[in-house]
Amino acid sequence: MRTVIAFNTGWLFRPEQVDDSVPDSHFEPVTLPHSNVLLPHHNFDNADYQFISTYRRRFTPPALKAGQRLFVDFEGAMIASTVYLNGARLGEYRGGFTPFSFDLTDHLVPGENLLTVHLDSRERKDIPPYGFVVDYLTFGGIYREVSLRVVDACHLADVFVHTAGVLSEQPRVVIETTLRNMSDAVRDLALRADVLDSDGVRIAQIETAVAAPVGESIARQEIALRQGDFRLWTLDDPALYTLRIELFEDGTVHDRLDTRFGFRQARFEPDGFYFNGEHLPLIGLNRHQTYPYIGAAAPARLQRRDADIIKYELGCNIVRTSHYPQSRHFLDRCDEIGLLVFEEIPGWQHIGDDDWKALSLDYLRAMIVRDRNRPAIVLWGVRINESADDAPFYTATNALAHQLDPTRQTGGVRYIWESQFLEDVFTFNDFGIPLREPNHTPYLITEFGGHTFPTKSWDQEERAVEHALRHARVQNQQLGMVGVSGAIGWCAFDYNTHQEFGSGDRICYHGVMDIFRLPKYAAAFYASQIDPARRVVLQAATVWSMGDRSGGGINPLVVFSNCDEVEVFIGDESVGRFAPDRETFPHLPRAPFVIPMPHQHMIWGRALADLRLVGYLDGQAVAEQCIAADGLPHALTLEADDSELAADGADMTRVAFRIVDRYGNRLPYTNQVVTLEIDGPADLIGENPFALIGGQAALYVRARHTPGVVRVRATTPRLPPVEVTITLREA
């Protein structure tokens, strides 16, 4: 039987290339995922992580039965990995975003073995996405998990499961199982497939006899179902099922694989996107997989939280994994919560030589094979982002995608309007206002905003409000355009980039949230599109001061809310009760409130009273926001996203701190220094003390290997200290 062993602890790391003669004492103990260097969240040189490092792991392999093989499986290491076992070179894998494996069996020795990885994290022009300067950073390290895998010589190499006819009277499950026979003879086997619901109850089964030739072969099975046997995977009820494949020989189970899938239908049509037969306008954001301090080496908890932020905090129904395949943990969570995904191959504006193109095809294959069972994924990106035409290459990428997965359509992200349309969906980055009318259909806007209006959390109010309104205008326009399937804004979170693209501190401030995943006003616009039955949103886009806008005053007052009406009070006096601006934003589900403010309440030199907003649904007050007129720091707040962590040496949670007024509103112009202290079996990851800019920031707490209680305390001058407690449980 297959055995998978987590292989993330016990590693040793040295930030240079050394051979096996260097003693372990010259290495640093690390746990995976691991970044080859911890960096400040800004103002660093990308060369700081570009070096060759050495990872080492001593281990005693599990006992192997006759014919069994032992593999080491890497989920991702940036960017070229040369792997050795006991001094024998197993090979090099070039590529940082896709998984790879090596067979250890023939080089194992009794007792202790030494696995060594020389990891080249330099931006090599022979490896996609490089060859040209790229607008994102590929931080170094073995930044995803590693495992050992024991399998029989004849085993399950892959399972592709998809559904057909889910809206018809003849729904069915189609299964294509790849068998790998590493023995020297044909094997007579049986394949049994079980479809299990979320409670593990079997709803269908099929068993088939197969003869597995030496090498790889594919066995196809099909299970007929009836309507009522299953629930559809929907955005509100993402019902997941498990396909369990068992490989038998002489009545004994030799291998087993479980994979999740869902029953759903997704199609881009000339008049829009249809999901389970119903028209669904798409509103989404792009996501980079990187984080402050740790680069891309984020554990499962942080990856999964990003999906929650994009769906639940920002209200999106689709995310684009720009510009590479992203963590399985992020995609797992998209499957679980009903967040659609457009996933694409690595790259940015550059196409290299034939070897470079061959690698890109390999990455496309690896991405699709890894992720094609996921119900959340509705479109494959088969074109290097914003690259020039290359008909032979992109004919090949489209053909490969359709061969590997005939159930999904393809797109090719471009910014060249007249580029060749070889894919199924014309995916275009439109940074203009107003948007272009589609020149091809199906049509999807895959970027807008971004570099055309970068906005920091501490920018003056006019810019911060305009940033939010630009997102509102584009989403409003696209929702009213015939033939546009949706728009995916650039982007969800600020991110680190090369000096050639970012602001002076090497950050692209293109996000609706900052690099710490903390909101700007634009985030409130997206949140305001959430159904109020799920969450009521009421956010004034102002710091409520006299002199932040040109000419002074607050006119108009912009409020993002999913309420029917908003009443505005200045002090105790009601200014009025207002409706959303549906005239300007007729196509948005919930238009912003653009409220004219009376001049008599905001006059130079006159004291300003507090602002109070009351939101109404069906005539009932359901939400309130107050903003203090004095703008004075009232409190330091400290919040941990999680109250419990696993004591596995890798688990992490974000700890966010803010300086707020007496009603809890962030004060974006505060610049106090915040100092954090930690007590317990965990470490603080980040800049500490932190010179606050924008009124908000975050660090991470990373668990060690010992269970216990962790207390984090934050202090800043003139405000009371605050503390949070986190419990570390046995891993």
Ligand code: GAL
Given for the second form:
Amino acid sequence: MRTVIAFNTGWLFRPEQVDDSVPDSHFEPVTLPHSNVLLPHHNFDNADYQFISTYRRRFTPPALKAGQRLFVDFEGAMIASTVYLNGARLGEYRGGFTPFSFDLTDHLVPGENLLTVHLDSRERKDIPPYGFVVDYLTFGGIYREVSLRVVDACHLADVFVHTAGVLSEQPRVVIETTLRNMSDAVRDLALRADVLDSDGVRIAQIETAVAAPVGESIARQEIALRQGDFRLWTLDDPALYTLRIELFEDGTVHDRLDTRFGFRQARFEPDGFYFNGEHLPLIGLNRHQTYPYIGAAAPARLQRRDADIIKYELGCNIVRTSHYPQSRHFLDRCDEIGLLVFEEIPGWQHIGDDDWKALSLDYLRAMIVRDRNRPAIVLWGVRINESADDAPFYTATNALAHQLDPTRQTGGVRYIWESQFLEDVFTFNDFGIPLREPNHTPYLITEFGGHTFPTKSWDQEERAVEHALRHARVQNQQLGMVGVSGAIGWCAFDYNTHQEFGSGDRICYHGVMDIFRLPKYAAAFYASQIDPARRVVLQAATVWSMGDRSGGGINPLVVFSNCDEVEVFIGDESVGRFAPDRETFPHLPRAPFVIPMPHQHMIWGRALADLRLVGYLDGQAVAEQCIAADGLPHALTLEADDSELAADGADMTRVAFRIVDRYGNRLPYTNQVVTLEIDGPADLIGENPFALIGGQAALYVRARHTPGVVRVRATTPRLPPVEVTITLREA
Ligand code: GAL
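Please could you give me the other form, the form predicted in complex with the named molecule, since above is the form predicted on its own?
Following is the full complex, with the preceding chain placed first.
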């Protein structure tokens, strides 16, 4: 029977390549996920994280019964891992985004064993995405979780479950189980499959006899259901089911594996995307998996939170995992909350030699096998992002994707309009305004914006507003185009990058949120598309000053809101009640308000009064926003995303600080230094003191291994200090 043991604590780390003779005292104790270096959020050198490091883990293996095997499973280590057990080299895995395993069994010794990883985090040209320039960073470290796995000689290697005909009279669950028989004879086994709902109640079961030859074999089972037996997985009600597979031999259970799935139908058609039979226009953003300070080594909580931000704070219905397979925790959350995903293979514009292409095919296989049970995923990206044509290579990637997953369509993100259309969906990065008319269908816009209009959260108002309006214009246009399935903007969050890209400080300021996942005005545009029944949004895109824009004044005043009317007051005086600009943005569910501002309030020498907005829905006042005209720092604020963490040495939460006006609006041009202090069994991760930029930033609190109460206190000159409390629970 399978046992899985988390293997994330008790590691030792040294930021150079050393052999097993170096004493443990020369190492630093670390917990996974781990970044090989902590960095400032910008202004670092791309050499800083590129080195070979040594990870070491001493352990006493669990007792193995006859025939059992012990594996070590790595979920992701950046970027090439050479693994040794007790000095014996088990192999090298090249690749940072996909899981890999080694069989430890034959090299185990009685008592204490030593697992060593030489982790090469240099940007090696032989490993995708490298070989040419890349506009993102991969960073370094064993940045995802590791576990030990004990299995019987006959075990389950993989379970692929999909549904068919979910809208028809003959809905079915189709199961393909890969059995691995590591014994030396054919075995007569039985496979039992249970479908359980989220309360653990069984809705279906099937049992099948299988003869498992030595090596790997695939067993197929099919369960017929009726309408009414199950709930569909929808974006508003993402009902998840568990498929439990048990492998028996003469009544003994050899293995059990649970995998989550959902009943849903997703299809890109010539006239758009259809989800569960209904046309669903896609509005989304691209996401990189990296974070300030910690690179890619974000624990589950932060990964999951990104999905929440994209769905609930930005109102998107789809995310693209640009440009590689992302954390299972992020994808788990997408499955749980109903956020669709376009997942793609690692790469960036460059195609390497045959060995490099073979690795890409391996990554494609690993990505699909890892993630094909996820209801959230609706499209596989089988082309290196924005690469040139390569018919043999991309014929092979498409064929492999279809073979591994006959249920999903493929896309291949391109910027070459005339490039070969080998995939099922023509996925194009259209950086122009207006957008091009589709040349092929089905058609999906996979990037726009981005480098054509980088915008920092402290940029001058007219740029920040224009940035938001560009997103609004493109989304508006795409929603009105026949044959366009949707548009996924570039991008959700500012991200760290190489010297060749971005603003020279190692950041591409292309996000609708900053690198800390704190909003720019463009975030308010996306938020304003949310159904007001879920959340009312009312945000003026202005710093409310007389002279920030070129030429001065605040005309027009742009407001992002899902209210149907907005009343504007300057001081006590009503300027009027306004409707959204549906003429300019006829296709958006919620058009922005573009409000002409009367000149008499903007006269030089006359003090400007506070702005007050009131949002109305069906004639009822439902939201208010005020912005102080004095522009003065009124308070320092400090907010932790979570009030509780697990004391597991890895769990983290963001603590965001802002300097705000009297009404709580961030002041984007303040640059006061903010100092944080922490008290209790946790560490602050980030630059401290922080020279505030954009009026907002964040650090992270990382739990140590002991439960307790943590207090974080922030101070800045001339404003009262603020404090948050976080409780660390037993892990
Ligand atoms: C695209 C590319 C993205 C990013 C973006 C910036 O060409 O696919 O990774 O670099 O440009 O706008």
